[in-house]
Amino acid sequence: MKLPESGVSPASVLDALERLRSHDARWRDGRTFSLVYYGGDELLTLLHDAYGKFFSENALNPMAFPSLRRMETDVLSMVAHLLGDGEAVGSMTTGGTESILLAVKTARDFAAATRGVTAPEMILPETVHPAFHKAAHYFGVRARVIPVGPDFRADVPAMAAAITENTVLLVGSAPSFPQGVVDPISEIAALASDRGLLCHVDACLGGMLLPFVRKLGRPLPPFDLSVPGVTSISCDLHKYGYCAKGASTVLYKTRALRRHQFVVYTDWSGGLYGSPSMAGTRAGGPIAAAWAAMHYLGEQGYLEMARRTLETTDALVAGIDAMPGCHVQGRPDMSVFGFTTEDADVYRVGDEMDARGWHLDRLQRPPALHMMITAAHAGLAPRILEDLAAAVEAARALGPATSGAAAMYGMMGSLPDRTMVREFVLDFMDGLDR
């Protein structure tokens, strides 16, 4: 496509957009299990309106737009209080990946400044989010991966054994994405503290739900900044905070630590340059929408969202475990879990669910399907379970997949040479667009 020679009307543009989206996943109907966190039409309208009011504003210069500075400060303070330390400081970011990148960059620079570390390493459970491996690649930090136990939680003795003089950061998840379990954060943080290391908790997924899980009286291991030894935490707002996309946070126990996140260049002919995060220009819309959503929902609104989410999760976990040949992996701590089948190709089950309009993620090593339940799924458990039972029966009848997405994913997951898998994924990404 080339740039049109002449413009078209706004109505024509909007009609074209509607046609383009006509085959997209129906997230309003609870048909997706990640990607979109839908809190209802009233909240969605508020997000649109708040975002639109600050569509053009740029948080690059907080002196020019003090409103954005105030809103960002308010959001960070609300998140800090939820996550165990109202005095914590941090930054809003564009998403969990940027929050994680900043935490790793901060740990690298802190260790270089305080200990003279020049070949930094960080220790990661194998279930940790790939954004940490992206950070390792970007920032020259070696990722030392340790196993998880039978309960899918980080193996702390293995973590201790992996520590070297170059270690700058220990990481735990709250929860991990694949099985939705919270790593033993207290033990990881104590180990970090004993060795004089930083400890980051990746709560990008759970940070805006776990505090309310706890408030609802459900058993939950310690995970936040109140745990001695935890020095930083990341928390996405556009997940269980039900905010507009492009909104996450990274928080630190001290200002002295956060200073290592910043980048300053003072010799540019264009003036003094200071940047708190990865981005230069920072969109004002996500900041305003996050501020609006958190005020609109308040503690009671989030509690109600959490209650509905957990009730639906309970029904799905119980229903899957009761289904012959199916079981949930581990004991999920919130609303995220993986499940597998013993006598049917689980990836073929996934394809059968796709055909029925349910878009489940695929897990590997071990093969499984994945659900991430939100308030949008309230009341849908009976229908999901009915379709899942039919999908399992269909997969049993069809046998192991020999072609299509299920066969491809099964083969990729089983190949011992991960270089081949990497090249396949690179080729796939390269073919998606120009």
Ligand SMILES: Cc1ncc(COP(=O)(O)O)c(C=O)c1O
Given for the second form:
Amino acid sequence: MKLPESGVSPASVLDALERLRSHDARWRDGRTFSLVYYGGDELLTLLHDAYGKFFSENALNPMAFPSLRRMETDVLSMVAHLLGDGEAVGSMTTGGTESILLAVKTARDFAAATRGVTAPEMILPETVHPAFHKAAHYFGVRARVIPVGPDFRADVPAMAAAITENTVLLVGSAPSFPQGVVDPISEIAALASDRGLLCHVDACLGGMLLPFVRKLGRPLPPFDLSVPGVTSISCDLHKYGYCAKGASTVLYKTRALRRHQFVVYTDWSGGLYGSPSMAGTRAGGPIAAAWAAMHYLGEQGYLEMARRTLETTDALVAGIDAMPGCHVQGRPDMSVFGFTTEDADVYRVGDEMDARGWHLDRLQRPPALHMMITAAHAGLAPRILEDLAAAVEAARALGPATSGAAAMYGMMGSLPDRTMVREFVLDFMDGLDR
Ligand SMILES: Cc1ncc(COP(=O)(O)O)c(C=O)c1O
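Switching forms now, from the form predicted alone to the form predicted in complex with the named molecule, please provide the structure.
After this comes the whole thing, all chains and molecules, with the earlier chain placed first.
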């Protein structure tokens, strides 16, 4: 497509946009299990309005927009208080990936400055989000990946055994995406502090839910900045914070550590340049929307959403475990879990669920399906379970998939040569704009 010769009216542009979205996933009625966190229409309208008010403002220059600086400071402080250390400092970022990238860059630069490490390594349980591998790739930090235990939690003795003089960072998740379990953060952090290393907790997924899970009286292992030895934590607002997309936080125990996150260039003819995060221009909308959502919901609002989310999760976990041949993996700590099916091709079950309008993510190694439950799924457990039982039965009758998406996914997961799989994914991405 080329730029149109002349423009058209706003109304016809908006019409065209509506037509374009007609085949998009139906997140409003709880049909998706990741990607969108919907907290109801009143909150959505507030997010739109707050975002719109600060649509043009740019947080790159906090002197020009003291409003954004105030809001960012407030948001960070609210998250810091929720995550065990009201004195922690940090930055707002565009998402979990950026928060993780910054935490890894900070660890690399801290180790270079304080210990002269030139070939940095970090130790990652295999379940950590791929953003850590992206960071490894971008920043030249070697990722040492450690298999998790049978309970899908980080194997701390194996992490200890992988420490070398080049190690700069140990990582744990709260919780991990695939099975939704919280790693043994106290043990990982104690190990890090014994060896004089930094410890990052990836609470992108759980940071805005786990504090309320605990307030609801559920048992939870310690996971936040109150744990001795934890030096940084990432927490997304655009997930269980129910904020507008483009909002996450990364927090550090000390200002001295955060300084290694910043980038300053003093010799540019354009002037002195200091940037806290990966982005140059920083959109004001997500900051204002996050500030608005957190004030609108407050503790009670988040607590109520957490209660609904956990109720639905409990019903689904119990219902799946009660289905013959179906098992939830491990013991999920909040609202995210994987499950497998015996004697039915689990990816075929996924396709059958797609056909019934429920779009579940696929896990691999081992093959499984994934559910990420939010407040938007409240009340849907009976319908989901009914359709899942039918999907499992249909998949059983069909037998192992030999063609189509399920077969392809099964084959990709089991191929020992990961280079081929990588090429396949690259080809897929490359072909998307055709
Ligand atoms: C545990 C965990 N960390 C990090 C991320 C990355 O977040 P984002 O997609 O906002 O970059 C995710 C996303 O699902 C996640 O589940």
